[in-house]
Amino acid sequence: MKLKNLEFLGPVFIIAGLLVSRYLFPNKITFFTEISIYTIYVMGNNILMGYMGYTSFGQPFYLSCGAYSAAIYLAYIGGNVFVAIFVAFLVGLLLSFILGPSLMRLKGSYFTLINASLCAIGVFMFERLLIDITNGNDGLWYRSNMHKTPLLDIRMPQNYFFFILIVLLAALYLYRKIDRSALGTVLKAASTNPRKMRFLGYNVFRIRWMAFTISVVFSTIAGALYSVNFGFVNPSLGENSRAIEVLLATLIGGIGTVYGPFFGALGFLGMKDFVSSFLSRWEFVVGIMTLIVLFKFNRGLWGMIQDAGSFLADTGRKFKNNSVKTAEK
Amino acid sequence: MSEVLFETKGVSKIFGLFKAVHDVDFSVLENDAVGIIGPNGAGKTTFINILTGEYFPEEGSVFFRGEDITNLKSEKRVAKGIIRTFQLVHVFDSITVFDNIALSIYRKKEGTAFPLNLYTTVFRKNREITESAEKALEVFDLIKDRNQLVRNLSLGSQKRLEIAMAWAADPEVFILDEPFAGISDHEIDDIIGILKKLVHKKTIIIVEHKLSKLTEIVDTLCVMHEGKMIASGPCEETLNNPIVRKSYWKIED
Amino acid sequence: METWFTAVIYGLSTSGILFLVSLALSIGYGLMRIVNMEAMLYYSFGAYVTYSIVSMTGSFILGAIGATVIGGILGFVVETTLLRKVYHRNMMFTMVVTFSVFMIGIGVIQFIYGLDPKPLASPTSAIIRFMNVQIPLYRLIIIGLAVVAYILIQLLMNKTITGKALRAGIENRENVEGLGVNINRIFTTTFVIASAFAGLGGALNAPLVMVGPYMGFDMLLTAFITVILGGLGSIKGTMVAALILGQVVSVGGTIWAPLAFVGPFIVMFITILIRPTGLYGVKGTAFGFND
């Protein structure tokens, strides 16, 4: 009972955990920053995959659109980092406004494939078509253009980490609200039975469009946060082959849950960090991991934590009951 | 004095070369309970689909309270108070029983197909929704399953839940497609008990095979055969109608 | 004028390769209702095996045969060990599964051959002259082989018992099983044939593109577009779609270079907007429209 009342503190626990880890492993600060950004990216995908039942092989496209819009702003127009992130937010809205109506009418695998195509088109666009602006494969560098920000100079990695934590905290609470609100229920209902949803009188198309918008905006903002973090972008961010990474991260965390994305990002990037110390390319490992998670592990890390939690609670209750009984005797 | 609530004039639905529904005239008075019977493939479900906006008829028109709704989308018909259930039970099995019912109440409460406060509403925290939902759960004897995932429920309970969802939306007209299919006699009696309370308070249209159970509820009976509405009228009269006896019961007088 | 003529011939050879490669996707969806993304592995492995055999023996013909065999073997292994387990699962699940297999395959290629693209010389540099236009003989060979493949697969589908059982099995699986036909074996046979063709496509394409670990990715989307445009499960549709896309890439690319890349995507968007079932698809069997 008490545990349940503490549930709303979940996001705070996660942030606190990151903060403690940052001081326990001071040389891993970029890793923790990356986990936080990746969590936001995975959240975007989880809305599609976990709540709406759509698998997209094109998430890197939205990520790189966000990254490039922030980067282009920083490289050519202005130096305010917050404005850059806001630009990515607007680009996310715009993308969803343009693509949403056609994408949300598609079912199942068409959605997946069109997104994969978008991804290919995105790479082509940033690598070749817009080469005068994006410098193609050489990437776009703009760190020196970024202005100092008031209060906290987020150009410094150690400060940027705190900024990211604040963003993540906000994102987690927003996300928790989606899960609890009518929106989350409606999305889950529509993914299991869209027809019944129409006969309950809901406009499934518009509701999905709205959720798609949230998902795209999460991705573009994650992209912008990446580009501010690195100070440069190149087209490899949006590569098609990376589409599976975010799917895997979502699956590892546990799909359709509030805290799944965080544990997914943690598990996935942790594994990547570990594997890449002895393997340069790691498609092989990603593939194997995805299969294992899909077939043997489909509740994900967060699911395991929940199971462990309820097991502990059960044993706790039994233990308590027993002690009460012995006391009665 | 009751007026005509739902009416079709000469509706036909064609699939390729097959005329599933053929020139059907049909009308329901307000607060009347109507049963539609007929053999498999008679076009009953197709006809229901026309009434509820799943299909749009090739010919003819559909009227609701005198208004032409022939080409109105299904979600807009719901807003007018037309709610249906399905032959194969349609509930949302990945969410809880409470959430299923809350979805229905919430739609009614907001009165729009795309509520803008989706994000700010939390079903469990909304008093209006929880109170109505508790009432529906009580009437349909689902209280103990309140927080169960629907996929863990028995088929009978799922059927009851589907009707409860319709009931909770407080519609003008209930359209029930084979509510007794695939469940035990005991469960059927439960559902009949609930429906009896609604008779003459709400308009009810039931499509059903099990005639004996149906006559306990309905006052008017319509018979469909090969896409046509061959008879309609009070139960006794319809059942003794020579055309019905011939084509439906295969009885030659 | 000559430029256009050359473009059309080049386009036809592209169509030939597209047809060979897309067949596995088309059959995978048409027959087993799965989106088998891993089909492009047979193509990449075909190309790599050709590269290995050519560098060892110098014979391209042996290489192409080896690629066809390897394609078939891989198809057999994947179908019997994995795909069979996921036929009944939902579309999204199988897509992620087959995509993972694809990634594993790319990883294997990287272990064996490394990351650097391998160049492969064209097996023949002979040039045919036709009305002032120079056409490489190799392109014509590709076109010829694709035509042969099309005729073979049509014969298989229309003239043999297997083909007839197969077509019946697509329409109603239970009925055919009720007749005592082992539908799994028929699926496997067809799948192996399609995979072998994909391997051959890899071999034929190897001298035209760089043989690299990601070559399957470049082909994956184009192959999917071919299948979507053609209509799922229709072999004739796949052929016609390959013909159209070959010209879009080749002639379109001659008009404006980026069209060679973007053209197929434009075709796909138009198809999905106007006719989601594709040119020869049956209504209700388009991707994701069967729920």
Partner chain sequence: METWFTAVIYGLSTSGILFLVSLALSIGYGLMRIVNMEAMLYYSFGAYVTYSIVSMTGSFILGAIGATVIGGILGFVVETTLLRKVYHRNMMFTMVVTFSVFMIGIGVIQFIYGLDPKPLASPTSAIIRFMNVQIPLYRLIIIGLAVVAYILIQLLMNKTITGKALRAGIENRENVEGLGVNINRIFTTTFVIASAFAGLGGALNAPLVMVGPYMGFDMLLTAFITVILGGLGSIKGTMVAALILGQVVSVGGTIWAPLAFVGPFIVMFITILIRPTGLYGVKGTAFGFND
Given for the second form:
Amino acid sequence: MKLKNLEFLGPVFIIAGLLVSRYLFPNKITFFTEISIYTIYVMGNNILMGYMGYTSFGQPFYLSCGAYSAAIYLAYIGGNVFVAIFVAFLVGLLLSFILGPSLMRLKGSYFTLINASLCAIGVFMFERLLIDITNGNDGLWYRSNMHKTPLLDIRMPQNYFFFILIVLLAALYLYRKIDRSALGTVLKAASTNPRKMRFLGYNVFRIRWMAFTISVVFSTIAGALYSVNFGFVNPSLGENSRAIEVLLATLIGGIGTVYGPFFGALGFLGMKDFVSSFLSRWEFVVGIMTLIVLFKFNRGLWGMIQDAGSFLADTGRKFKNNSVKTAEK
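So that was the form predicted together with its partner chain. Now I'd like the form predicted on its own, please.
Shown next is a single chain and nothing more.
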């Protein structure tokens, strides 16, 4: 099989790996579901951080907005899960339309700090301002309101896992399409050399706004998937302390790469799950392990896998050439 075909089948291999792991470790189905959802969340952050060079501490705000929009629909309006996810998608578009024009004019630490303040605003809004709707710190429960879905009842955890795999497969191919298309090239070019892009006639502000929109929509959809999975949301989902987690996952996987978000989510959540099983303060050990990964493999886990693949391919090519020369002699 050609290398190009193998690359195209990358998302299929990831989904297959999750499927096999689900049956090898049946007690970890919740963990694999979380990895799948978190991958979509990291994709959103990677658009800003990897493609545009923006460090956002506001991703938990967008995640919680998506989660609460789906939760409020399911608790008070209707019980269709797919409509709830679509509502979160619309909320993502609305947020990007309202916040994008202002935030995308900011640079560096200003963008980072303003986004961090959004997390504090979001927690206050869902915890205090909208307490009559969200129930504040007590959280919002709505699982009993969710309707049974046709063909596959995704209210059941074992069925929801398969649904999430379908969503993740679609997200991976969409993400790959963005990366391989002119849009992905333009996003990276607008980050590395905006003056040249303006000279070529591109509107750099609109490109940044488009990247911000994609990032927010990925985050709000991930939030909706979380809310459907747990049947419960509370304000802690959008706390500032959670912002560093998605940044670490992005760095661990490899910024600006197609499959980096998956390996970042797998690496971060895997370390967190393993360490927390025998140590209450898992943050310290995970922090040290993260530093080791970043210093040893500065292109992340996906970069390490690519380097290993290139090494094996070169080794195989050299072995083949030597075999041919030996046969000719």
